Amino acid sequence: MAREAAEKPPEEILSLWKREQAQLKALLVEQDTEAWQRDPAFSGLQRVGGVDLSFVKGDSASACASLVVLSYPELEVVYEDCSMVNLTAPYMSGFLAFREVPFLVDAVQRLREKEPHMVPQVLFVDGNGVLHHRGFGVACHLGVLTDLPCIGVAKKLLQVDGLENNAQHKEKIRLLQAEGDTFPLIGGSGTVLGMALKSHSHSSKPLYVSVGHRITLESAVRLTRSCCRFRSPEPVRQADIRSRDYIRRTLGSPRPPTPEQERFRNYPLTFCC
């Protein structure tokens, strides 16, 4: 998912978003809720999903929202949904969900209506879960709204609660030698916010895995590792590949944002009552 800075929304909108995050966070579950999660081989897990938003080059408002479902453990795509969307909310660090999640929720809802037997048993999200400024990132937001187990997988360290991409952190990364090696991301508060994972033997950079919803960090890390053919888990990788391909096939050239999009006239984007 590409994120570009934009005009800061009014303080009343930020206050609204903070209240909604707090309301939804109260529904967050950080435990394994499914039998397959507690099985060492994930027996019973048959479908894993991934979501992504890819932006039109030169246009921070037009994007392709993608949802894919893969068979497990084969990791073959069995369902995909790509659609062009217009984002009206600005990107603000810590509030990514209010910009992107509505379109991902729509994709999950379309799947539930069209082919309910294909609904994934877990969703991988290109972003953070509880590794977040207020402990409720995009993976948590999507998980709570869809009531699906979710895993946040980020390529860059979100520097919150004292976490820093400093020399000490880089030394820990250097010590990740074998595929599957990890180290915990412990904030200044003493809370374990996620795990750095060497997801592939040929990757020099880790993934940052965090709980989204209805799964423990241990299960999230194990499943992420088992879904990686390359650095990124295959559900997210396929969602990214297919969303970019959809843009190429659908648009001949980038479209400039409309005046309405530039004014972000719809950016309150409330999710709950």
Second form
Amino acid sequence: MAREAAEKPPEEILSLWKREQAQLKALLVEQDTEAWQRDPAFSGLQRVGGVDLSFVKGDSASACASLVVLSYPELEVVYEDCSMVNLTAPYMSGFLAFREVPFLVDAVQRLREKEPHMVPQVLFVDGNGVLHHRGFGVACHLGVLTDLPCIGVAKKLLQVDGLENNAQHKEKIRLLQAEGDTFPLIGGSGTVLGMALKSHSHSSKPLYVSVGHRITLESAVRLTRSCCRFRSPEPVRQADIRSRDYIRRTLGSPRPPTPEQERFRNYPLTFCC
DNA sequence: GCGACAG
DNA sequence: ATCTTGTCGC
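Okay, that's the form predicted alone, but what's the structure of the form predicted in complex with the DNA?
Entire complex below, previous chain first.
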């Protein structure tokens, strides 16, 4: 049943989506609202969450949505929720939330109902926050809909509002020396939209951190740093690992290849079709 | 027609 | 996002 997600929505729908983003953006809070966020050691912070979706190969509509909660500062997984979902909306840059966020909200809701004491105090989201075409990326969207503090963490620079992954940008990246080094991502209007962060000493590619909801960029970057064992923040990394594992266990190999098939799997063919 | 394009 | 194993380097 490899259904495809819908094709590109008509302009009419995109207008509705833009209006929705604008309305929800009015509810966005870009300040630290929690005491632990301003504490030098994040005292009072005990649970950090991460969300992610992994896809079934060759099927842009089937995915596993996962929400994990880790203890802080140990960063050990204390809660996991993986569920297969059928996506409706296609992927479009600038509208990622309309594709993924409903399933993430569902996961948060399940957690609130079943184990309210495990609800995370902050959520790391795979994607951007205010570093976005209209200042309202998936991390903001999830943050406002759940009213949880959220941090946007992207692996690639979203080239928006004058930001370009050009030679100068690459040079700034090259200059990031030690783990924790950063440089600001300044939009056309002079606003700091996010921060490029060298999150691991052996990583040449930075992380692009931006405010999701109920946290300042400064706190977001500092917390991201303290949650990175490897390149990506441990909550997001665990959500990623566990969602793909779930797919492997579920649909990975319904029929394991026979040893015979295995031997000839990559045999070079002279004629094809 | 050409470039851009988080996940 | 996914296609993909081993391999070079600290």
